[in-house]
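Coming up is one lone chain in structure tokens, specifically the form predicted alone.
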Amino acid sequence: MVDSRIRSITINQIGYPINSKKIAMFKGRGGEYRVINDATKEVVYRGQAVDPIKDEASGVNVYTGDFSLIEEPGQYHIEQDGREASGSFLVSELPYHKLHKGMLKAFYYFRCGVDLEEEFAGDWHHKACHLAKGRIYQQPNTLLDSCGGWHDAGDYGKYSGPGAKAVADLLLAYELYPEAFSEPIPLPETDNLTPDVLIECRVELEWLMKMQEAVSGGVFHKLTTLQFPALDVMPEDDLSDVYFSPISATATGCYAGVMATAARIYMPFDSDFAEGCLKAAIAAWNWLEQNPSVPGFTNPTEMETGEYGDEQDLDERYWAAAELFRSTGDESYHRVFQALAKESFSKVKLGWADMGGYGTISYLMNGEEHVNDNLYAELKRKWLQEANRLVQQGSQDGYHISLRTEDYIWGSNMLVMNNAMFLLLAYVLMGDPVFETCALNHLHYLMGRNVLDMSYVTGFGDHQVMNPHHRPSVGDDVMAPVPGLVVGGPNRGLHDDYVREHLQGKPAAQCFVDHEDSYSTNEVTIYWNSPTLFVVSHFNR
């Protein structure tokens, strides 16, 4: 269950950017606090905590000490009579450098079809897995290339549309803050021409090719078994057949989306693929503009697998016409996007089921002179109203983040950092700090300054997540699990049979439990971890 030895007083447990404010949550009482240098053990600053608020979702009153003064670079913990110590916590130009590589590199642990070696997979080393092909769900007889990619989840499902969500996150990182990815992690096919962020993408843009049906253009929705494997199943381990399942607009959409960003991002590193690219996203296109209805997928009946169900694709054909009229100047996918910027649907989401805020960022970030004056301020203002909303809301929640109670469901640390990169997006487009500012509350919430005193992200922190509901992180016999992985976090939903034992009656921000049972608490994605090295990038130059 939950540890029971919760620390009162709770901070980033791997630090703060000397320039940032500096605040640490007191939960219960507030009162004077000391910050000790780890290394003099010397008194450096002295505080209040104060200015308490009643927090509905920890259902804890969360006073805050700022100790934003403390600008010496150096290791500290904060202590206060009658409690037990923080954790540590460094404050430096760039404190998030190890987490950056950590993040970055997890991705390398989600492949598939490769060995990953000892040499850069360290004691997570495991014998490459699924290299059989894969049969198409209507056609069990058609057999199809389907090696290669990332796997989705704790599970070794793979699915276009998250992928393409995760794939976008990492190249919009890429985008705004090359220089974050200067030094190489490094990966077996590290070159130090290619950044290894563009290395690592292709990766799974690679695999995402071999989703897209020749003949139509169309992109198979997921890739998986019948059913999930055990949750002690290494992944060269599970030998079931893999199926493609039946085509969907939104995979379609977020295909072409992707892909025509990927053109743009690569030409300068390698002209033929990234035409290849382009050349795959203008099939994409044509499949949706050859099918401007179709149903929202489902899972065919004997399969039990994640379904990512999603009825609406206007979102996916926005950021897609949004993308291609980046990548190619091309006015008649200006048109389709202008048409559909008239349709009701979000604009400004970040999810992988509503992705109508890559296609809103993509025509913001063409320039004035590029675009429809009229929708792109429009658009802007739109961005600009969430933004301020996040914040209010942020500066309203006991641990500064822009979750309401209701907000903390299955994967609520990915609204956590969706709305991180969001904030970080609009400071792009305003540069108005208080964006900024609120986009590293998140961060801090997710390593640890939380009611339960948690690090979400394995490896990092000295209370993090140690047990996910990772399958390789359970069947490997490492006491370690995999690093660099994001959990879902509190789900206020209860939706799994451990969770419902252990903790009935929890406010939303406590329903977590870092065991491997709970699937709904403590699984990772790509796509967690995604929005979170967008977020740690901007951090990071």
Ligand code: 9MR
Second form
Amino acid sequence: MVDSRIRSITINQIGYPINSKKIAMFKGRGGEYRVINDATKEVVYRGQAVDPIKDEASGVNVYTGDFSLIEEPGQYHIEQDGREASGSFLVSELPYHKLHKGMLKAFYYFRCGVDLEEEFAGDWHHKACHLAKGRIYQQPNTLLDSCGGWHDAGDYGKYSGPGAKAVADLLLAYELYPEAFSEPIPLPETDNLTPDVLIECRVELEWLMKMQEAVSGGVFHKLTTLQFPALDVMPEDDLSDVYFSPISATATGCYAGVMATAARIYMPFDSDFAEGCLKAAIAAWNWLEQNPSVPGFTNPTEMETGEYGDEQDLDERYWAAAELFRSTGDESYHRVFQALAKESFSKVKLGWADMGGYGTISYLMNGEEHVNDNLYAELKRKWLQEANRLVQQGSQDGYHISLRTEDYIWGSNMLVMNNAMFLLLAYVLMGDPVFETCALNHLHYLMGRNVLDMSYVTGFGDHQVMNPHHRPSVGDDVMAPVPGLVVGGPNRGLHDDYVREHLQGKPAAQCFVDHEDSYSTNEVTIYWNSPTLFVVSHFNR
Ligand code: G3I
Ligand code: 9MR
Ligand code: ZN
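Output block for the form predicted in complex with this ligand, input the form predicted alone:
After this comes the whole thing, all chains and molecules, with the earlier chain placed first.
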């Protein structure tokens, strides 16, 4: 049952792994609390909520109650005299098993160009959408196949760079944590040989291949209608012409990066496909070499859909060089990578606009003995420095996450989950459990341990998002939204009319509303789901 009240004792609404730190947050007041076993109604633990932090981002005082001593699997809740009890949560070996499957299944729901059949999509089935050919914006008489892939978000646009970021997260999750994906979802194509995550990523990769201009190797920045359709339009009813926008260097760099990654990952499963990915990556790389300095993408005048503007393309080139080197061992990519590493752009970010972190981690994953050891040491030092900064930030935050007040921007939940992913990569490099614990705190925030007591994932948690800005969820006749979707989260910029009218003056972390009109706080995207799936994968093994 979904509860609409905001409770002041907040927890991860799914639960806690047995061997992890288990902490609840108490808003406004500390003191004695009790943990109750739901089944037996017995008090299994008494503790004190202590150490208040005056939390600027949330605008409240937050006390913590640590009940890590509970190690008996079960379903529990927390009570404190004089206020409403917390929600119920699970303590178990692998509490995020269902969440993990749901988050991977979410990508299936984002699929474009195929029937989502009832057998797999349940209540959220719908007919195939966006089957028509797309027009090249600069040559409107040329029509090309544009079918397939995933919708980007609550709209039906398909954007190359963000699509590549999402696939990169999933492939990295699979590369590091294959055991997390051992069980089929299942998907229509499940064959019990290829992991479902690779089946699902291939849907996007095959669409991305259609975004590459055959003659030049450059990649169209995006494929969208000129305007967004109305909010209640189902995908199969969105029949306006779609356009391939002009090529961009950022899209081409991302494409080269993700195709080179795929070439490596798919080789054991389908060598023809893997070789095709490598060819595609090299063709994109050649375009980049021939176009060393390109202005950032801006929407052509009549196009009002997402811009994904990004002036800096060196980070995408850096990622591409790293992946091409890693997948081929060819020193020429290594030389370019080393040269790009001297340029000034962030080497430690994982956003759709900032792909430098993917280049760095790819290089580090070669192992010290296979690369330039000075550069290896320098990049590793940078990674650890940033990870330590995040831990430090988390220790000062009322809800134990690494966002500062100014970080509550559009898609703040991407920062939450990117930072968690970043910390887990630091844990892979260093083995220091501090990074793992801090990463898990970010998942606890996402799943309800936050000032709004809100699970920011549809379909999961007892106080979950119910009204995302997501056209299929608005346009269908089903009460519940499509499950497994991560929404953008609090955005202090108040970037849409609904929040401008209702949330003036709120603290940053409270600038969120579960209303379908609030696209700047309550939309969903593939690249907010993807780092979350990475993080949940780590904890699902
Ligand atoms: O980076 C700056 C930061 O330096 C500054 O302090 C802060 C202050 O607001 O702004 C930051 O920039 C923000 C940027 O996202 C960061 O990624 C912008 O304000 C913010 O407007 C921008 O929002 C983007 C939004 O499109 C509007 O362009 C989101 O990241 C991006 O996820 C979102 O993407 C849309 C697509 O266009 C269309 N499809 C749906 C999708 C999700 O809403
Ligand atoms: O639905 C659109 C969403 O996907 C975008 O992220 C957002 C910002 O570009 O725009 C939304 O579309 C709105 C448009 O910008 C303004 N009029 C209302 C639209 C939502 O119904
Ligand atoms: Zn579609």
